[in-house]
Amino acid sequence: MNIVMINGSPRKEGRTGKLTSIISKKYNLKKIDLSELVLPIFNGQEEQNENVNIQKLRLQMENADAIIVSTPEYHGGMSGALKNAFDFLGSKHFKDKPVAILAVSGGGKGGINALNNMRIVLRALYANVLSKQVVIDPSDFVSEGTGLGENASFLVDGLIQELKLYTQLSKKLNEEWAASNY
């Protein structure tokens, strides 16, 4: 099962990057890190299709069976870096794929607006976003940001288990559908 996780934060040392590192290591997931994968600002021009980082992003997403997206909440929405990455992608990268979403909050605002913002954009890309979602607060990190506390780990584990279940079901249904239409 090829699950790809996106760190939607442009910050090199941010909590969202720490969260995606913790999760990708624990579950042995491939990771797209938008603090490292520098993308130009989307302008819809054909020459952007030649950009190596855009091609890399598209290939990883196209080959994914499922996707996990994590973002900080910036001014009531997802990060601009994440929205920009989504703009380079299309329905072929998301259609029929289960997607899990997480937000990393700070400043007591809760992350729910970023989650809702991601849902709107992912729905436009035909993603199957799980109803279960997780918000991680600064207090959820332990061991100087290298681990998650018991409650946060429990929530993330449940999200990953549900994503894997839906991915298996989705693959099976797609195979059965394909077989019945030939």
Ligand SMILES: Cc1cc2nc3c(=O)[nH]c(=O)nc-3n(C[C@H](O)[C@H](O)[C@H](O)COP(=O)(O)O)c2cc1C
The other form holds:
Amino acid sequence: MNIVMINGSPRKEGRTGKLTSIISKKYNLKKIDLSELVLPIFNGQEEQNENVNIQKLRLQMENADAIIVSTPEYHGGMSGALKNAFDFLGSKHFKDKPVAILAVSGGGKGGINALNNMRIVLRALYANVLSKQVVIDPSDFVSEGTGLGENASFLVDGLIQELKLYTQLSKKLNEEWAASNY
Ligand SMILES: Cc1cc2nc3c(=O)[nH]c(=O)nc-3n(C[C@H](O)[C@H](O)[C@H](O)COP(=O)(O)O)c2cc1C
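Following the display of the form predicted on its own, present the structure of the form predicted in complex with this ligand.
Let's see the whole complex now, leading with the same chain.
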């Protein structure tokens, strides 16, 4: 099962990057880190297709069976870096794939708007976004950002378990569909 996790924060020392590292290590997932994989601003010009980082992003996404997207909440939405990355992608990267979403807030009950914002955009990309979702607050990090507290770990475990279940189901259904005469 090839699950790819995106860090949607452009900040090298951002908490979303820390969360992505914690989760990708714990569950042995591939990572796309938008603080390292720097993309140009999408302009629709043909020459952007030659950009190595864009090619890398597209290939990793195309090969994924399922995707986890983690974004910081910036001004009540997902990060601009993440929306820009989505603009380089299309339904062929998301269609029939389960997607789990997480938001990292600055606290004060933030995060939900970034999740809803991602849902709207991911629907337009034909992603099957799970109902379950997780907000991580600064207080959820322990051990100087290298781990998560008990409650947050429990929520993340539940999210990953559900994603794996839907990935298995979706692979099985796609295989059956391909083998049928319909
Ligand atoms: C430009 C900007 C806008 C932000 N807007 C919000 C917000 O609307 N709601 C919120 O909960 N936190 C907000 N924050 C705080 C971030 O969510 C917080 O820094 C969190 O750690 C995730 O961002 P990071 O991965 O870049 O660290 C904002 C931070 C920045 C830099």
